[in-house]
Amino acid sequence: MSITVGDFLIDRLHAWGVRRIYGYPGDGINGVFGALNRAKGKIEFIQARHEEMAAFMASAHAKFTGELGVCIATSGPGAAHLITGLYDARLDHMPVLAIVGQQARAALGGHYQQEVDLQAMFKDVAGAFAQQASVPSQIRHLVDRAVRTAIGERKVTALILPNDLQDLEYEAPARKHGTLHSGVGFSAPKVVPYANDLQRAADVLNAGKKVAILVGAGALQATDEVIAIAEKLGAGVAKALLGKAALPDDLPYVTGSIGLLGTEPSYKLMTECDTLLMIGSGFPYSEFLPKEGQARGVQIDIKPDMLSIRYPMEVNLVGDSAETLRALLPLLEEKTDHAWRKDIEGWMGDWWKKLEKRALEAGTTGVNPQRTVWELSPRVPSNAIVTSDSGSCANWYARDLKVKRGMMCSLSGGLASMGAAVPYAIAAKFAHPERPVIALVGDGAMQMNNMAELITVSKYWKQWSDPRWICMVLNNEDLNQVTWEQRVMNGDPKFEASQDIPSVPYHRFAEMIGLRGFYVDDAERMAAVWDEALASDRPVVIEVKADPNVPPLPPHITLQQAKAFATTLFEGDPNQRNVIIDTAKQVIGAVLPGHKD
């Protein structure tokens, strides 16, 4: 019996190990959803409100399960909508294939309505592989090579599919020359480096009094690992947002986020150690990590192009960090000088308590925003998804959520892109249906693309084994990350115009739409709030009637960034008096001496 290319895609693909498609119909796609339809349930397909919120919700597929994620979208504009959160994939280093139709191939170079030069705008998102297809018999190899490529060298990669060609007969390739006969199948190799080298990484660790660990992704599945280097070396172990699960906060030595978004301790234990261990990561800022010459350095990361390129390290070592870092353990000498660590503990005992009384301060023109993630860290369970979007809330996320073992958490990191959360989130549900999963979310994405992503919500939640799906929303009517940069970087007050955004009833959208609404704006509600929607039988949004005065901002305040914050208030901020009363003690005071926040 004859099949489709469509066919042959649907079927390949399930032979790849693909059981989960997120995307968008259209017009130039039409060959491959009759496939899926024909197909039975073969291959789910997850139908989002927009194409970039399927290439986000692929990304987090990704992210949460390992495997590669898939999104497929129509010709033109509908391709066009997916390079968003392709971009979002391949810059935390996810492998995810982008499938998209194209218009016919006899009209391709006339001006055709939707056509759009895909291979030219796919060249960088997925420059490792995007491929358009001609002939019915190419299909076998540009899908094998597609997904190989992806999960090998997690990337993104494209496959590009004229309409007309969808619904043409498959045909395999014949047995002559200038023809290709590949495969299925690949498995991930054991990357480890030479004894030699490992043994003079373990030099400089062992020569260190002062040893900071900084982890990121790389080390989510190290957590054993890196648990039993730095309990060996003394160390402290800062995180990378990215690495925020890959050990759980209640280790008194984990000094949580570093950088914009970071802590004090792990600002301290950057500024103050003689020697730093790497460990997949990519973080960006290098003015966070210690002084050029300050500290010896050892990276190890499975991806040769990302390493010393944030410090200038000592020892470079290409492997996977769990088989790398149990290859270093027995290299290792144990400490037996504690003061290090006694330091670390210290700082970090004080830092909760600080963030306690931060969080627990009246906010004056709403609901203090740290409050609502303190609030739920003691509340989280172990097996929770947490996702957060970027902007104000991310700080939160970031400083004020403990993180237990077991628990997931991401967000769009070297991207940095907003609108991400909701997406994440249905991802992680279609993941682990099993697995509560909270959204963090600022109005600012509410109101770009997330809103709408509620619906698609409402649409599936049914048939999740557990319903608890949590989005809470922080209304505080301002782009607040950008206006404490406008304020604290550039010296410039608000600008109202740019910044302001109108309020929105984010509960009653949800009630609308058959979810759970909560209205909090009265901090003394949330911790009940939390409680009744993480027993809920149905997805929630909590809206957070937050204070926008609150200031966001860097765990270390210089001298210039104070005088920049002074500037506004002397030039008129419209919002004066209450940032005055919310940020005199966290901004001015934490640059003057002998101030205690």
Ligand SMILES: Cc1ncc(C[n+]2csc(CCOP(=O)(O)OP(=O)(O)O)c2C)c(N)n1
Contents of the next structure:
Amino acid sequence: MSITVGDFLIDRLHAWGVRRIYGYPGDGINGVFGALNRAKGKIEFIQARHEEMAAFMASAHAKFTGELGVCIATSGPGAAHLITGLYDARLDHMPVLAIVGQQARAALGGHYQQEVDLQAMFKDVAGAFAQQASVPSQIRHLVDRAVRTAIGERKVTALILPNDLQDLEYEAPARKHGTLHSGVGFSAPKVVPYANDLQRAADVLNAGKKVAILVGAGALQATDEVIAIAEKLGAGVAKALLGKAALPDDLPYVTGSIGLLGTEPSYKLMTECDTLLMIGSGFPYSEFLPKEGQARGVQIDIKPDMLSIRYPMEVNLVGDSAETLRALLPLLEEKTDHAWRKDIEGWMGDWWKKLEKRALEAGTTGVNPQRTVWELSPRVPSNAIVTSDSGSCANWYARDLKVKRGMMCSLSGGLASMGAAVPYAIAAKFAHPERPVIALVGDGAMQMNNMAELITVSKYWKQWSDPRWICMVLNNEDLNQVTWEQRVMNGDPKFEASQDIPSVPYHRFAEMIGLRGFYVDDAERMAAVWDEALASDRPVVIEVKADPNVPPLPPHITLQQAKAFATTLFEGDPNQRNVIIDTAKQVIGAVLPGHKD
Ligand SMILES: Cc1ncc(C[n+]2csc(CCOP(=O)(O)OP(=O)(O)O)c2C)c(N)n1
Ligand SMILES: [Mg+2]
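Could you output the structure for the form predicted in complex with the ligand, given that the previous block was the form predicted on its own?
Zooming out: every chain and molecule, the one shown earlier first.
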């Protein structure tokens, strides 16, 4: 029986292990959708509200499963909509395949309707492999190479399929000159450095008296190994945002997040250490790492191009983090001096108290947003998946959410795009329907696109074995993270025309589409609302009337930033009074010289 190119594509993706595709239809890709339909559920199709969201879902699928993520869209506008979500995958090194339609072959080059030069458009985001098919016998090797390149190189790839080609009869490549004969299959290799390189790394680590470890997404599968190494070396461990779930926060030497959204102990760990071991992290901000020359450095990364680009390392190891750490462990000497470890534990004890104090302060104009995540920490189930959007909530996610062993967490890391938390949380739920999933989102990001994806939740939630899916929205009527950046980084007052956003009843919208809604304008109710949401029989939206005047400030403020901030307060910031009051409660000692916290 003959099959179409579309049928072959679906069969081949199935042979590669693909079981779910996120996307949106259109006539440019109908030949593939017809094939998906004929395949009768061999591959599940999940309909997003927008192609960008489908690409975020594919990226999150890769993050939460380790598998290839696949998204699909029509030609022209559908393909263009995918781009931001694909960049999210690309910047976080996630294997994602985009399948897009194109105008009919005979029309190409004719300024035809929805004709966009897709190969040029995908060239950057899917530069590893972006190919347009022109004949049926080509499809086999194009799928094989697109999939193998994506998973083998941890990159984004794109397949562009002219619409008339999709319905043509599939032809196997002939046995003749100028044809390709490809096959299915890929097994990741075990990548471990040579013994002498491991020894060089061990020598550096053994010589150190104050070892700091920084873990990123590359350490997510190496929890036991990082713990064993940290304990042997008496080290503290800071976590880049994408590595938040690599270690639980109840370990006394884990200093939590690093960077602008990070903790003071992580900052101290890096500025006071004499040795840095970086594992699977592309954390971008070098100013939060040791000063050049202060520490000797060892880095482990599976991707050679990520080595020694944030700090000049003495030993650069290409390797799988868990395997490499296991090979390194017997070469390390147990530290006998525990002073450094004691210092770190002391800092952490103080830090958690400080965070609690900050979280329990009352807001001037709404609920203190730190309180929302602080109350979640003791309640979050240890099998939960938590996602965060880009915005002030990412600060509270980074600092106040205490990760338990077994949890998974992620966000748009490298791209730091708004609008990823809900699609991430949807993909998390499809990948792990038995786990509770929680998305933390700002109101600006909600209005940008997350709100529409609640409709996707309402369409599918009854299929999920555990219906617990929670979206918490911080309704602060402000693009707050950027408002604070304007104040602190630029020394400008809040620009209301760009920063104010309208209030929308998110909880009522949730109720209108069959979900459950909670509205919280009293911080004292936050704990009880989490309890109710975590026991709900359906997905929940918690809308929190949040105080926009609580500063999501970096752990240390430079003198220049402090001056800039102090100046803005006297230059007509519309929220001046409440900003001063809330800031005084939070971090005035850090911001305004001469005051104590
Ligand atoms: C697509 C995109 N556009 C703009 C930005 C810049 N940006 C980062 S955070 C932010 C404000 C987010 O506002 P909201 O979602 O309301 O969260 P809040 O900070 O108020 O809690 C903006 C505009 C971005 N990261 N991504
Ligand atoms: Mg906001």
